[in-house]
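Take a look at this single chain in structure tokens; it is the form predicted on its own.
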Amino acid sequence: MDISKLAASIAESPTVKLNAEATRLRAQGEAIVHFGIGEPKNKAPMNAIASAVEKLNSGEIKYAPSDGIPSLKKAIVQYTEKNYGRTVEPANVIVSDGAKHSISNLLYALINPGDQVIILAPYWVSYPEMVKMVNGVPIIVTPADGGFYPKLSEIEKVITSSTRAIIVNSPNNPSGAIFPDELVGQIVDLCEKKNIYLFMDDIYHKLIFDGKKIAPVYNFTKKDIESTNIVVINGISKTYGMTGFRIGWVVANRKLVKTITNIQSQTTTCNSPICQVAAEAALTGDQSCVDELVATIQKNRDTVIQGLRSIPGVKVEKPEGAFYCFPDFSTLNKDSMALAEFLLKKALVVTVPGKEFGMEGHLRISFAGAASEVADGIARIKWALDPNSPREIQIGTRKVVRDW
């Protein structure tokens, strides 16, 4: 029986052959190091944990109302309000399964087959792809200076009859650039007067380097909830260290967040009550840990900037936020899957290849980890890709030599 059309339309994951080969090494006990895992290595916080367990012991494991827990819903009223400066009601809150379904529900609410949804490169990798799966069509907007920040010139030059919403994710995935404030500001002005939704992926927006403060999206217009044409969608998985409780959330207009219910309750129904209670502890309890979290990964970012920087070639732009930096490495190779590949070969480091992001010639590095594993992996491409590297250098319990 073949396939729908549609779902032979959709490019496979660009990590999993990277990722199969990487487990099959390391299943022979070779010393991989990941840098391709977008999610901090820091536990889940403990009061989440207490959480969800109080929730396991009662035994009470039941349907849960389609767009979320109550209680969950009132602490990210409550969120919303400390670190967006914005009154919202429960009605205008919808939890789903983690920020990419929610992002997927926007998408199924909003976009007919045929409509145009603006994507910024570099651009998270599913983007496109969750856009092609409600039938629309992904316009993709690349700096023309090769740079991670798009003029609003190029983003007005493909708006067109058909335009339905742009996505910002800022800080950003996969370049950990952050968008000016005014830039921001110019975007919401120009989807307010377009009438053109703005989808913003805030799920890194806690993780912010060297004391930069960003202002909140709802800064940047004089509409209220029920008018302004921001959605802001967030999420507990990167901030807290919680990818597996798969928690995330829309804010929007009532009537959008309705629509977004009535999907939901047709597809998953609701999300887990434990993982709802879970995420509501991480909100509501002590911050310290997003601190902690910060501090480890603006360290990690140093190790590894310094150390891509010292290689021939390698061009490098400092993440200001999110645990990634993108380094272009087209003056040594501009086939990014084909250094990716190099790179896992022979150092046994894992990248993510720049193309599948929308920009060919860098790969993404991910330093959520520890930081001897980072310092470890940034050591290895500097030895694989540097001609003045030693000949030898030890991975794991054994010695490799250049033979190239």
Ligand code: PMP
The other form holds:
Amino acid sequence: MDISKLAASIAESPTVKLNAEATRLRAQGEAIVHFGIGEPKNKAPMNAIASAVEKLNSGEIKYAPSDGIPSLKKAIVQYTEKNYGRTVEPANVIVSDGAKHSISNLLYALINPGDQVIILAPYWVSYPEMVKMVNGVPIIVTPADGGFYPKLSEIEKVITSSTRAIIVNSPNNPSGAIFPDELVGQIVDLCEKKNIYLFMDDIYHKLIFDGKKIAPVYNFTKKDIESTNIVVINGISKTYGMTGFRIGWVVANRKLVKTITNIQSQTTTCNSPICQVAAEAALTGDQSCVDELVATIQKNRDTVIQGLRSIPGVKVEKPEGAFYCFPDFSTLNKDSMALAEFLLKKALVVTVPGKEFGMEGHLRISFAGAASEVADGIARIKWALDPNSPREIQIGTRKVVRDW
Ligand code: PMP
Ligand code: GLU
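Swap state to the form predicted together with the ligand from the form predicted on its own:
Okay, now the whole complex, with that chain kicking things off.
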């Protein structure tokens, strides 16, 4: 039997696919450096693990409310107050199976067939496919100046009567750029004027370098939570290195939260209570693990930038947050897919082709791993791409010879 036309049109997530490929190659004993997945390598906070263990030991692991257990929702309310200066009610919060699920639910709740969702290139790989999955139309805005965020006029130009939402992700995956506060403020104004939802994907909002501060998105509106067009998406995956726990959330008006609750009650029933108590502990416990993570990835960022800038022809902007950089390799005259394949084959380094993020000529490098692995991976990329490199190097147990 044939699969549906819609399902047939959806591409596999390239980041998830590359992660599986890297795991497979490592299991075969290959000395892979994995710059392909956006995942901090630190362990989950001990109090989060302890909470999960305690829940597990209780043996009382049953269905939970579809919108999240009350104590986790309360922790998210407090998080919102502390980090966004905005008082919300538990009825404004819905917990889902990771921020990916949160975004997918939002689209499900808001998009009618043919509705348009504005996505700003470079963008996270999953946005366009998630819009297509609800029969929406992704409208991509690519900055004409080759930078990593658009001018307001470039967004205004694509707005039509079918525009329903715009997705902003800052600090950004894949560029590590932070949108200027002024631009975020202009986008909020535009959304209010045109009655468009703003999905603020804040999954990296705690991972900011060099002590830079960004204004919480609610600072740019005078509207209250029930009337604002702003929807905030966040989660524990990146901030606490808890990717496998699958907890994300949305803060929005009550009606939207109730709608998503109905959807979840018919699709996933609830998120695992084991993961929910772990998330609650991470959010309410000692936050020094977040500072430690920021310090580690900032050091990695510096290693990556220094190494990439020493390769002839490579241009790279210094990331201001998240744990990605998005260097421009276009002078090497290879498309990004061919370049990523070349680096995997010759240097055993996994990267993600820029094409997947809507920008050819670039590769995404995720530097969330251990410092030694990051330094090794960048040295290998330099070796493979710099014509002045020595003829051979040792990679794992193999001697590799430059034959290109
Ligand atoms: N948004 C962005 C920009 C991301 O990079 C990710 C990474 N997975 C997510 C959302 C979703 O994160 P998760 O589902 O692990 O919470
Ligand atoms: N968001 C991360 C990434 O871009 C995790 C994988 C995914 O869900 O895409 O690599």
